[in-house]
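Take a look at this single chain, the form predicted alone, given in C-alpha cells.
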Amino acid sequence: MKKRILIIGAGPSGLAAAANILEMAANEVEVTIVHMGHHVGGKAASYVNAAGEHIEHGWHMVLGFYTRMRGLLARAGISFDRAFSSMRGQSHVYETWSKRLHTIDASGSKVAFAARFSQYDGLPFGDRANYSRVMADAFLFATSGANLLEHDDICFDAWAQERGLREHVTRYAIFRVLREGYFNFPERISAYHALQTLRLMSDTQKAEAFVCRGEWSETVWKPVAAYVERLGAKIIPYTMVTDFIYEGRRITGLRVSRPDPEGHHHGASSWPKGGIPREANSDHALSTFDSVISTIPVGVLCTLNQTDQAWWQSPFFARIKNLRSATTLAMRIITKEPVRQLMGPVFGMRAPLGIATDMTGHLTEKHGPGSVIDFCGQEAGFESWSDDAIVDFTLENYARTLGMKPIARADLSWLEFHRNASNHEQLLLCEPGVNVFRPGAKTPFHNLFFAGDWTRNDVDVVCMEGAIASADSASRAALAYLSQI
C-alpha cells in the first residue's frame, strides 16, 4: 500500500516538494496538496480576478542564481525565456544628494557582481572609492569559504564600518540596493544575510535579473500545478488549516476551515487522524495521512494551536514565535500616454514604494498606448499613511525622479495598490540574530516537516529560489521518515 503525504500549501515550496517526492518515489507515495485559496503561487502569485483587477502580492524578479526554479520550470515543460524577460544587466539609483539618476549597466559584462559598482559615478569621489574597497572586501569574504554564519549577530551597516566604512555612507541610495532593492526589507538586515547575497551572486550571470512576461500564476505555477497533477497529485483548494492535532509525537489530524469560492468561512471541522472525510470535498476523498510537509508562512504557523500552551511553550515552538515579518505594498499603474521608459529597475526612492520597474517592454500582453510600471516597497514607518495618501506620494515622487511632468490619476488607465498585510503574505524580516530562530526541515513530530523561503535551506535567502531549496530538504527527509515505517 502506497505511503500518503499531505503538502499543505500550494506556493513555490508546495509544489516544488510534491514534484520532488513524485519524481523521485511516484510508485511508493501519494501526494496530496491543499490550500486556502483558489490560485496557486502563495505569496509569489499574481492573477486577474473575476473583476479584471490585476491581484498582486509583490513585485518579483527571478535572479541569475535562481537554478532550482529553472529546473522545476523546465521539467514542468515551461519555457524560460518565453516566460521571463531579461532585464539585460540595467539598473538605475536615484541619490537625493545628487538629484540625480545614476545607471548601472553591465549588459554583456562577466565581471564580478560586485565589480559593477566600482566605478558608480553616484557618490562623491573619496566615498566611491571608500564604498568600493568595503565591497570589495566584503565580496572577497563573502566568497572565500568563510563561515558566514558567524556574522548574522550584527547588521550588514555595522559590519561594513568595522571594515572601514565611513558611517555616512550607509545612507546612500546604493548601499541599501541589496537589502532595498534585491530582497526588499525595510530595517537593517543581517551581514550573514546581506554576504550571503553577495555570493550567491557572484558574477553578473547569476546577478542578472529576469521579469515575468505574464501573470505569475497564469504563466508559471498553473503550469507547474497541472505537472504535479500529471505526476499523480491531488490539489484540493479552498482549505485553510487551522490547527495540528497530535499524540505524542506524530501529527494525527489538522482542523481546517473551508473558505468557500465567494469568500465565505465554514465551521471549523476536524479530520480526525489526518483523513479529510469525503463531504469537505466531493471531488478529493482523502484517507489517513502519513506525514505532513506544512509550507506555511511563519506568520500564519504562529496563529494556529493558540490555546495549546505545550505546543508554544516547547523551545522549539517557542523559538519560532521570535520571527518578525514585514507587510509589503505593490502597485501597478497604466498611464494613457507613454512616459520615459527606462530598461531596469529604479532603486532608491523614497519610500515606501521606494523601486519602480517599467513593464512595457516585458509584457507579452498589450496594454494600449501607455506604459505599464509595476512598483514594490514596505509598510514599515509608513503604517498610519492612508492607501490613498500612500498612491498620491508615490505617483508623484515617481515622477520626480525620472525628471517628468507630475502625475495625475487623471493620466492614468489603470490604478491597482496592494496592501499584503495578511499574516499569509508577509514577508519574514531577516533582522540581525534570526537565524538560530529559523527551523530547519525537521521539527519534534517524526511525522511532521518544514519548508518555506523562512526556514533553514541550502540558498538561505528569503526569496523563491530559498523556497524551493526548502521544499527539496523537506521532501527528501518526509520520504527518508516514509522508508522507516
Contents of the next structure:
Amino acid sequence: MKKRILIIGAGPSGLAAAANILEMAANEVEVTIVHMGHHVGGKAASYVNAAGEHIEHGWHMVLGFYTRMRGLLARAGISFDRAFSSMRGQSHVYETWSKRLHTIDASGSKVAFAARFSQYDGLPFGDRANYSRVMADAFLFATSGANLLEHDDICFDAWAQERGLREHVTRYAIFRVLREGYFNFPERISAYHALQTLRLMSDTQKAEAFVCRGEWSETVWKPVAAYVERLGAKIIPYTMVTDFIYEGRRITGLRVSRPDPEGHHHGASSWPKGGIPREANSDHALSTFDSVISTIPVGVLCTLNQTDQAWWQSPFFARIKNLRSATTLAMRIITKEPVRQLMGPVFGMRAPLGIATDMTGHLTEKHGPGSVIDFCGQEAGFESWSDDAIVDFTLENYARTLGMKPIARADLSWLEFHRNASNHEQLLLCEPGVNVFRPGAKTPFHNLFFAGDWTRNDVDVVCMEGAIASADSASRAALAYLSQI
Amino acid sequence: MPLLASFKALLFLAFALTPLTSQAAAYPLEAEYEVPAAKEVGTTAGQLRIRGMAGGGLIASIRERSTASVALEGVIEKMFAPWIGLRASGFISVPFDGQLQLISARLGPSVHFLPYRAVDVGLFFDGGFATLDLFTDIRTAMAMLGSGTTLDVYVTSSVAIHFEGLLQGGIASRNGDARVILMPSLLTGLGFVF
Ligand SMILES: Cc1cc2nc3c(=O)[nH]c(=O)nc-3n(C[C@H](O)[C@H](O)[C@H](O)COP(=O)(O)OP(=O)(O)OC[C@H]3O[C@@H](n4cnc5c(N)ncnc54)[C@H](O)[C@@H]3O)c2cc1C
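Since the structure above is the form predicted alone, I would like to see how the form predicted in complex with its partner chain looks, so please show that one next.
Below is the entire complex, every chain and molecule, led by the chain shown above.
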C-alpha cells in the first residue's frame, strides 16, 4: 500500500513539496494538498473576484538566482521566457537629499553585483566612496565562504558601521533598499539576511529581476498545480487546519474547518483581520495520512492548538512564538492616460508603499492606453491610517517622486488596494536575531515536517525561492521518514 | 473697520483650521527620510586611507656627511580594526645636491591610539625594499626598514591633514662595502579617507 503524505498549504512551498515527492516516489507515495483558500499560490497568488476581475495579492519579482523555482516551472511545462519579462537590470532609487531618482543600471556585462553600487550617483562624493567601499567589503565577505549565520544577531546598519560606514550614510535610500525590499522598513534587517542576499545575487545574471507577464496564479501556480495533479496529487481547497492532533511524538490527525468564503473570493480585497470566519458545522478531523508537511505561515501556525499549553510551552514551539511578521500592503493602479514610464522598480519612495513598478510594458494583456503601476510596502507606522489615506498619499507621493503632474483618483481607470493584515498573508520579518528561532524541516513529531519561506532552508532569505528550497528539505525528510515505517 | 475685519478673519481662520489640521495625520516616518549632515570623523575599522605627503628629510650614510632632500610619500592604509591597520608606502627623495637618492616601497602594520576622534596619533613599523641612486650607474638595491609616528587631523569625514615623522634605514652594499643608510624625514600632506 502507498504511504500517504498530507501537505498543508498550496503556496510555492506546498506545491514544490508535492512536485518533489511525486517526482521522486510517485509509485510509493500518495500526496494530498489541503489549503484554506480557493486559489493556489499562497501569498504569491492572484485570484478572481466576484466581478470576474483578476486581482494580484501583491507585486512579485523573480530574481536570477531563483534556480529552484525556474526548475519547478520548467518541469511543469512553463516557458520562463514566455511567462516572465526582464526588467533589464534597471532599478531606480529616490534620494530625498537630492530630490531625484537615481538609476542603477546593471545590464550588460556580467559584472559583480557590488559594481552596481559603486556606479550609483545618488550620494555626495565622500559618502559615495564610503558607501561603495563598505558595500564592496560586504560583498567580498558575503562571497568569501564565511559563515554568514554568525551575523544574524546584528542589524545590517550596525554591521556596516562596524566596518566604517558613516552612520548618516545608513539614512540614504540606497542603503534602505534591502530593508524595503524585504518589507522590513522601518524595522531593521539582520546582517545575515542582507549578506545572504548579496551572496545569492553575486553577479548580474543572478541579480537580474523579472516580472510576470500575466496574473501569477494563472501563469504560474495553476500550471504548477496542474502538473502536481498530473503526477497524482489531490488538491483540496477551502480546508483550514485549526489544530494538530497528536499522540506522543506522532501527529495522528488534523482538525480542520471550512473558512467562510466571504472574503477573498467574493470581492473583499483580503481576508478579514484576526481569525478567519468559519462556516457553521464545518469542523471535522482528517487522519488519513502517515506524514504531514505543514507550510502554514508562522503567523497562522502560532494561532493553532490555542488551548494546548503543553504544545506551546515545549522548547521547540515556544521558540517559534518569537518570530514576527509584517503586514504587507499592495496596490495596483491603471491610469487613464499614460504617465512617465520607467523600466524597473523604484525604491526609496516614502512608506507605506515605498516600492513602485511600472508594469505597462511587461504585461501581455493590454489595459487601455494608460499605465499599469504596482506598489508594495508594509503597514508599520501607518496602522492608524485609513486605506483611503494611504492610497491618496501614495498617488500624490508617486507623482511627486517621478516629477509628474499630480495623479488623482479621477485619473485612474483601476485601483486595487490590499492590506494584507490577516496573519495568513503576512510575511516573516527578517529582523536581527530571529534566525535562531526559525525551525528547520524536522520537528519533535516524527511524522511532521515544516516548510515555508519562514523556515530555515538553503536559500534562507524570505522569498519564493526560499519557500521552494524549504520544500526540498521537507520532502526529503518526509520521504526518509516514510521509508523507515 | 479694517482692524475689526482682520480680527473676524483671524477668528474664522482659527475655527476653520482647527478641524482641518487635526484631520491630516502627521507623516509618522519623517525622521527616517532625513539625511543628517556628515559629522562622523576619525579613524575607524574598515577604512581605506589614501594620502600624498611632501616634506624634507636628511639622508645620512655612516662615514659620509648627510645631505638634505625633498621627501615625497604616498600611503595607502587599510584599517582592520579601529586601531590596527596595514599600510603600504611608496617613498621617493629628491636630493638637493644630486647625491644619495632613495626610493622605497614598504609594507607594515600601523597602530592608531585615538580612533573615532578628530585628532588621531599613531605609530607604524614597516619593511620592504629600496634603491639608492636608481637613476645613476651606481644604483644599489637594498632591504629597507621603516618606522614612524603619525598625526592625523580630520577636516571633514573624508579629508584629513596628515603629519608624519619617518625614519628609514637599511644596509647598502657599495663597492664591496656595507654602508648603513639612514633617512629621517618629516612629511605633511592631505589624505582622503573613506
Ligand atoms: C506583497 C508581497 C510581495 C512579495 N514580493 C515578493 C517578491 O517580489 N519576490 C519573492 O520571491 N517573494 C515575494 N513575496 C514573498 C512570497 O510571496 C512568499 O515568500 C511565498 O509566497 C511564501 O510561500 P510559502 O509557500 O512559504 O507560503 P504562502 O505563500 O503563504 O502559502 C501558504 C499556503 O498555506 C495555506 N494556509 C495558510 N494557513 C492555513 C491553514 N490554517 N490551513 C490550511 N492552509 C493554510 C495558504 O492558503 C497558502 O496556500 C512577497 C509577498 C508579499 C505578501
